[in-house]
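Taking the form predicted alone, here's one chain by itself in structure tokens.
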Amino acid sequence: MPRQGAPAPALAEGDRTVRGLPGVGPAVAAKLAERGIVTLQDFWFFLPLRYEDRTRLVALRDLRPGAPAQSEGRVLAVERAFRFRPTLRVVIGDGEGASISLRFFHFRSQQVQSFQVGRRVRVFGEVRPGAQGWEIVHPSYRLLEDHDEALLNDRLDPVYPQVEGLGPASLARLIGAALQQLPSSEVLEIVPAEVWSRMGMPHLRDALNTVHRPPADADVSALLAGLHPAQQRLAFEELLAHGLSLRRQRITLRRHGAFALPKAQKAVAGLRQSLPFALTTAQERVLAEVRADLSTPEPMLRLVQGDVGSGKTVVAALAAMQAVAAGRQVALMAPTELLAEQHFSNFQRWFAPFDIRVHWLAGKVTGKVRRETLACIANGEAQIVVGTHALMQAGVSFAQLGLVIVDEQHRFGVHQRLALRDKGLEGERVPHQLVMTATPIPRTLAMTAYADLDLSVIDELPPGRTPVTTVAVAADRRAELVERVRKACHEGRQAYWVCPLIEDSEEIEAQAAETTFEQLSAALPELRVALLHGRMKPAEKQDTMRRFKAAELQLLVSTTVIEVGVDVPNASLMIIENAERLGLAQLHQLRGRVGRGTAQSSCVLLYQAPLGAIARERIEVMRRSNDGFVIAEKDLELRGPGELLGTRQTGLAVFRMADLARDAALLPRVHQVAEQLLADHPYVADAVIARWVGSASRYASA
């Protein structure tokens, strides 16, 4: 173990480039570099996403949806279809009544001919519900002769992330060659050996070999579940690296000063009194936390999370008033023009009585208006600027930016948030940062993924909000729902009909928005129906949404683009098509678009039978609860942290081995070790961060 203040020993072997491996020339090296694989160490830590279990056969009758499995049967039927594109469906059975469909969308004529009725087939793939019972889409398969023993594998097959232009077999061969050059445990280890021995965890060298090449006697069920000691060893070090990275970033940012913004009691009280509603107890608590942060010369770094409709925007507005009263500018950035325009409208209405100038900046602001707006921002005349990504562009310069507010922050890339913060850099001082999300995040997840932020939670809805009634209805009852829409619209209310896809797809049997729009327009000719989807031009989307908000439209058929920020109080009915294909967080966000007025509101989850076990559980959770935090906990349990955090955009938690839901029990010990390393062995902390996080760590505090 290096002494305090001394650098960790360099991994000479690991720092060598992959060019030394057999078969890695300039072209292959370039493909690997695009995937972040440059050195041997990069290959050692290029870990399997999952394993395929070809060590056993599962009887057809025992197959379960959502679970990859290997099974065997004889061909019962072969069907070709040509609806939107060629499709091959092969039905195999076990001779005792159990069967499953194999579905192919890319196939050759000789493939079709090889599937002779009665032929023995061994398949591997993920079982899922289809239009005609259970099916496997594009399974891997082998055609077997009757006398063929077809021995089973004696170990699990690792499945790695894709490397563009490099096949799985070539990738596995290169990883094997890199593993042959693993150094001794003493050289490979960075964290003190006693940490691992106290927890009974294996050496890193043994863990890497086991994870990449599971031995024949390895615990198969533990490996498939991610709970093998080798996986837990790697998960711990990866969680440690991310925790250290965030803590290091927070320490670094705290070294910057900020302009202390006095509490401005009179100005803030004036805005509060002018509002047509009173704050909830939860809003009062969070506002007090925010205002206390703003009044110090340390930069605020606070995440405010609250359910849809909990009143985060009002807290942001009162924080903005404190900044403006101190003579500083405020920038509020939202991910879509729809949401940004909504904030702009609210801020204009709230701040107009106080002669506070609120300006608007988005991509569609061009020409003379844009030049004038940029000049107002640069000379400080624009006290509050609301906009989209346009706020971060090179031509935007603030006079005295004191507070940055980012809404739905997980939808922004880290470079973007960093760019906006840097607009307010004055010497060693940076603006205060308030980030908000309407996606409730379980506390364990938030404390780990946002360890660089203080966390505030608005866990109470304003009075008068009527809980949305949620029901699940099978797709064969669509006609009843059409009549329900007709009735609601005739009574003066509005409705959403949400579809996961824009166009029909043979591969994903979901009702497409365009098809649904045509069908509903024909079935409801007396209603004003419109279509909204992500491929429309921004101006078209804006116009459609404005018309719906103004009640010029009665029914909006939409993809999930309406998920965030759309506020139409008169809309009281939402139908979500193919609800079984959406995750809990997304379903909850969509449902939050109704129930925003005084009318009793309903959300109908329209599903395609048969339902898989996870889809059934999701729908049941939605029916039982309107609490976003309850739903978030369940979503974390069912799907893991990826979509809750939007991590592929944050640069923080795209974990290679760790799973925040599965590995939550490791976190208390991870935090202890992180504190110890930062205090006693800072160079060790740097080496752990470099190994697992690399250059992404510099963006973690954005």
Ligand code: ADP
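In this text, rigid core is short for the largest set of C-alphas that superpose within 1.5 Å between two forms. These numbers come from a predicted model, not from an experiment. Residue numbers count along the first chain shown, from 1. First, how it differs from the form predicted together with ligand ADP.
- Comparing the forms between these two forms on their rigid core, the Cα displacement of F104 reaches 2 Å or more.
- After superposition on the rigid core, the Cα atom of G628 is displaced by less than 2 Å between these two forms.
- In the core-superposed comparison between these two forms, the C-alpha atom of K266 has shifted by at least 2 angstroms.
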Given for the second form:
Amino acid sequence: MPRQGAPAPALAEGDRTVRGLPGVGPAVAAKLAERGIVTLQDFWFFLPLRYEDRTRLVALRDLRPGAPAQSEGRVLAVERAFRFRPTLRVVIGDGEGASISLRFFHFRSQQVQSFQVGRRVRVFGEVRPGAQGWEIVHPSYRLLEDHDEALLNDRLDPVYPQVEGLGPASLARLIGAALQQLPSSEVLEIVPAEVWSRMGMPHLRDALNTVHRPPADADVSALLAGLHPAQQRLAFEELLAHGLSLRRQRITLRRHGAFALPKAQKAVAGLRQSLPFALTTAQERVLAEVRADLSTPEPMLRLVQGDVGSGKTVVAALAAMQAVAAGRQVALMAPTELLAEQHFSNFQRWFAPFDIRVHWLAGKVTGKVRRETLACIANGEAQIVVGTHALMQAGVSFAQLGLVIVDEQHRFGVHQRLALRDKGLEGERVPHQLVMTATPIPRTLAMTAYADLDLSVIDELPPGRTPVTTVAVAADRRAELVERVRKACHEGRQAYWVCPLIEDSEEIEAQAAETTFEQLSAALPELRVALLHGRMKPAEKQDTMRRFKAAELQLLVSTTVIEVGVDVPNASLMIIENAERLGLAQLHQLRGRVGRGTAQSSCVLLYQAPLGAIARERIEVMRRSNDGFVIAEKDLELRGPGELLGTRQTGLAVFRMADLARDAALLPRVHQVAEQLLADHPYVADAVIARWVGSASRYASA
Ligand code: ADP
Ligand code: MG
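Having displayed the form predicted alone, please output the structure of the form predicted together with ligand ADP.
What follows is the entire complex, opening with the chain shown before.
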């Protein structure tokens, strides 16, 4: 094969910086660099997220949720209202009875005036059910004069990821200029050409030109679906790059050693006996796997996957005991302060009888307390440290970190996990790593996303749990639910009332929860009701949580901040508003907050009618199943893996072109080619990783 053993020549051309492009001065270059665009090659591979189809006009009456479309109508009414914040609603109609609303939350008064009744408007966006029929929130739109020709585009418009501080038009112009300098296919290709010809895939140069500037005669439906050969070609190379990068990381990790942590039978048995329950068979099995890993001088990197409520925390605690008994420190990191705090109090309670010192570190620990905590961590006095992201910050240095535990790992990126691990670097040795997640990952996905992790599954719930009964109720029956909450609380139970995202803003979410809190407090004066949202001070949040846990509070009105990990077994009723707006994974996580005790628990999904097809299906899945794996498979089918894994998942989910659900069929071939490249063309592997994964892998192998 031609270029074996030599760095790919594409780098020479592609490595030229964007500074050479017309209009790119230091300020623009800095904005681009923020987004990871430094070289021309970075620009060539900065790919459209999707396309907008302005080649057609869809009649207002034919608009359906599910895909954005272009439509046209005349202004029928303009209405300014105040719903949590100023809202502008513009109703447009086709003159034959069909109409939809355009809804704006950010607007200028000049904009309001421009929508005169009768004015012709061309809009692009996706309709969804709103309070007053179909609506499009923040459509892109254009006002037309009556005599304007209704021009249609002849090709799809690419939509790029946003670059902060740079408008879409400038960005498109710069990308166009960068593409002018695309070198020949021979120079551009890194992977030996026969790999592509064998699969009948197009050349890279053609593929890039097609996805950036779809020709007028390109297959529109294939492009919109991501199935055009040009897209598949790029998706393949991207999956290949990620596959290679994960294999590299694994090889690098294996080269490091770890301190063997002997099994410490007595200490671990002591902790087990002090627990108020016996471990389930699944917990036993997973614990044995973890304990065996820890006892070897090879660094453990194990993912413990277990449905919500399966009891992962106690397995982590028993693993921690083994590390502490070996004289090593343990760090436990959780993604939210609420959850970290809960772990901290559990660990304190569990370890106190053994005189093991558990410390707390979060961002809000400041001043003298912080200095003292950092000193204890540095001199080894702190044996277990529980906290949030704050654990990874500079200034935190451990005396002898032996085990890193990361809870709800899908909330963290691979970099964050590695940053914590690197706190424990001692010469060549790294700490063992245990990562836990309640997000069940379907097999095919797990293989790709977690190729660098060993996997243990807790596939059994502790005994005595009765499955949660789930019902769906239209929002106009809210009053009945208030009665239901009253009844449950009078019977000594507790309830959650969850108000999820209405707009994509924590502030608006908090306001919605506040409004609901006021309404429910008024409707249920005899109950002790409290409010919990992300905008509250950490101390207030913790205090509210503590009082709810201690059953001083009966009803907790909250945003989705309670989604991860919160554990209050006496809570047996959950109401979720706007359930149709939430994805399956999130609904399942939320529902996992009930059904943690022995009482029969219920979850009520309140929805705004009418339901779209996908929302209906999601709600149906929730009604039928309590099994996280079934739900995850369905979620994958309905939404695709990007959202399932969380965008920061492994550094992996942030694909530019590939889509694990859509492109799953490519994976076996990708694995094959990856093995072959690593064996025969290691430099080629480096160049492919650099092109697609860039700094992520540079960091990982550092
Ligand atoms: P998750 O896996 O969702 O993190 P937790 O670790 O929070 O679950 O455990 C959920 C609840 O189940 C906790 O109250 C915990 O004490 C309890 N629990 C864990 N293991 C068992 C067991 N084997 N038997 C009974 N209860 C258990
Ligand atoms: Mg948990």
